[in-house]
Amino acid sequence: MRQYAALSRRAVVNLLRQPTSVVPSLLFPLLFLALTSSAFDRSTALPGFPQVESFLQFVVATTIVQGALFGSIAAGSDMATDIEDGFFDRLVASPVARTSILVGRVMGSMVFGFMQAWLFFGITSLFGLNVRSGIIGMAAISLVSALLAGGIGAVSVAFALRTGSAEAVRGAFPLLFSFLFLSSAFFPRDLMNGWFKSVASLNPLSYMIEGLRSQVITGLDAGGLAAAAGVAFGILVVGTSAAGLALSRRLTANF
């Protein structure tokens, strides 16, 4: 356990100590929802579109999985550095256990995501932002960014395994970043038609940002809670399970 802690507090610490990772993961997902608020504000006007008070109570649960999803890539892309850097090397020749290695990597993910989460709550609430569900609701989509940021941090780590390079974690990342593009983030599905309502209904996140966004606009909704941390589960999962294979294969490679 102490293996555990060890390695989960060096990724957390890492972290807060690169501001070129931690600042993108702020100010993109809040820049985004400032001209996201301004520009499609009256849209909340529109036949059928969910009663709220403004878009920004629509969109804030969108913004807080965008900042899971920046601040999450980190996990990877510092995996990367320490495996071109030799530090990996080190760390598996020690006698750590090898799971706290993928560990360390993913609660670091997680703890970023809850504080992160928090952090968007107090800033919005600024502007006017009224949770429905209260702080219970809060805490809960807190969580529910932990299981995601976890997720694809663990997504990262992986392909940081595969690849050993910091840049192609980089790199792949806005083919990641389109899947929250191709969901009902920024419009509700029942106003949208063709293709794209066909895609967004295909797509997980659609389900797990509705289900965070009922507990912001409607109040404390347990079906939706379910749905939205059942996907975030199910990339936790995912993600280290492929974290899990990719590190097997790069020891029987190299060790």
Second form
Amino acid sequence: MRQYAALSRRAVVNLLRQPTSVVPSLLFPLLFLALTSSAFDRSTALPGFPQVESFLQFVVATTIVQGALFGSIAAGSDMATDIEDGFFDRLVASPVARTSILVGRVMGSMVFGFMQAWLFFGITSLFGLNVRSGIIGMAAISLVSALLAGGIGAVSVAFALRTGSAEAVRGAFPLLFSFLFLSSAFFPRDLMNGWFKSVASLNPLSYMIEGLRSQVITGLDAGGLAAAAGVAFGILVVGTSAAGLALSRRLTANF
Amino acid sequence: MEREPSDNPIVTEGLVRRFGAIEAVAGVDLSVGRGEIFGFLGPNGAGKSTMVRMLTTLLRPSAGRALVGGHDVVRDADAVRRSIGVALQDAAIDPLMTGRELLSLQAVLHGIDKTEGRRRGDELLETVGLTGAAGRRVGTYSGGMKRRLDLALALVHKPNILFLDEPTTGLDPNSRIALWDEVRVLNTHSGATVFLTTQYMEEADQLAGRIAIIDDGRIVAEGTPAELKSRVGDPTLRVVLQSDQDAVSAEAALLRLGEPVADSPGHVSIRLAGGASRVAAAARALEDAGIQIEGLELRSPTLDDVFHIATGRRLEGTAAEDAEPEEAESSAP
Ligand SMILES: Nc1ncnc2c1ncn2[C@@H]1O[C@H](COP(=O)(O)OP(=O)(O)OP(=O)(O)O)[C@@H](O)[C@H]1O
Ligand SMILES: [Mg+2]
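We have the form predicted alone; now please give the form predicted in complex with its partner chain.
All chains and molecules follow, beginning with the one already shown.
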């Protein structure tokens, strides 16, 4: 158990000591938040737009999801760097449990996702954000953010284990961005039409963001929370399985 | 093999590793005794790292078998991992962590408890002379400091068997000698068996009690440094000529004193039969033939000569870097 904790701690330390990998993933969502909440504030008056105090209140859930998505790529690129540098071999040559190599990264990513959500709440509350569901809702959102960060972290770790290249892992960034953009991240689905609406309705991220959003704009909502947690947990399960498979493939490829 | 094979910490039988068509290790039989410093000497690409990676469970042998600490590296990989310490050739050390953090992480990975891990870490930092730098990130360390930390990391769990893959490659002569001392101290104090690869004949010569020379995946010579060198026999006498035109006549003049050895233009070398006592005779032979010389060097057999005799080639790197004659009898004109 201590091995899992130690490797998770290392993953977090990795993130915190590499400002160049964390800061963009923090700043980018905040920048988006600032841009959209000033540019689209009037759109909240459109018929069909949910009842909100401000666009900021509408979009903050997106910011948190975006941060979790982008920040978690670091789990994969750090893992790939370990492979490139040979730190991975150091771990493999020690009697450490094989799963802890993977779990450490995923846990590190979860800690990151959790802390980042609180950071975003802190910053946006300075700009007058009101979370209807209060501190309990914020805690719930942070936990879902942690789950999601773990899930995307696991997916990127799987990718890292397959490719062994940090460059390739970072190359997945635009893919994640499209994934996010093709959802109800920035607009309510009720205001969309055509193929965009169909795609957004197929995108599980829509349900996750809407579930979290409803905690912010209407108040504690068990159904929405369950949907959001469900999506995040699904990604975590799929990601961890893929990463587990990729790890055992890598270990047996040479071995 | 004098001892019961199972008694020896490292035993391989017909060990082979292929990468596609390449046979990186092509059937190696080895037996390393307890407490020995075993030197695995070979040029770039000889198969040293491949060998180490098989013995440390990172790579599966294509054929043959290997026992480390009495455990099969394939069937009993975890037991092997518990009994070995490894400093790999290319294993970078996480530059974002401090030396002390890495040592305690390594301790945890080996299941050592926190206080014991910390005590052990401090002790090792002291041993390798990194106490002062322990709180600094490894990214700020010099090459030599990294290698010393790497050595300390390999020792955290007090392994009985230690694998060091080219521990001094890239180090300056002083750091290299300091690291040799550490390996020696460690070997005498803890009695750990050390399997060390190197491309420097001097390193193998100085440090190892027994050596295997590997080339192209095969062991071409094995024994103590003294044994191997004595098999070469006579020392090499090297004549530095004033004019390369005298090369043929110089060789002819020296023919009855020993067998010629290939050398660069402007030089003639022979294996001087009878050794140092015949230097005067050689000088006289050259004088009688009217050959003007710049100097004479007498060089005892080196592991490079052993390698040369076995393969017809010189050890890469060593020829350029370490080829200063060890016992030179130079006479300037
Ligand atoms: N993963 C691999 N895939 C393909 N070929 C490999 C692999 N690892 C090693 N080789 C090949 O096997 C041979 C032996 O390599 P190895 O790394 O064992 O040599 P070495 O003696 O350690 O050399 P050096 O002194 O440069 O470290 C080389 O020809 C190398 O190209
Ligand atoms: Mg090597």
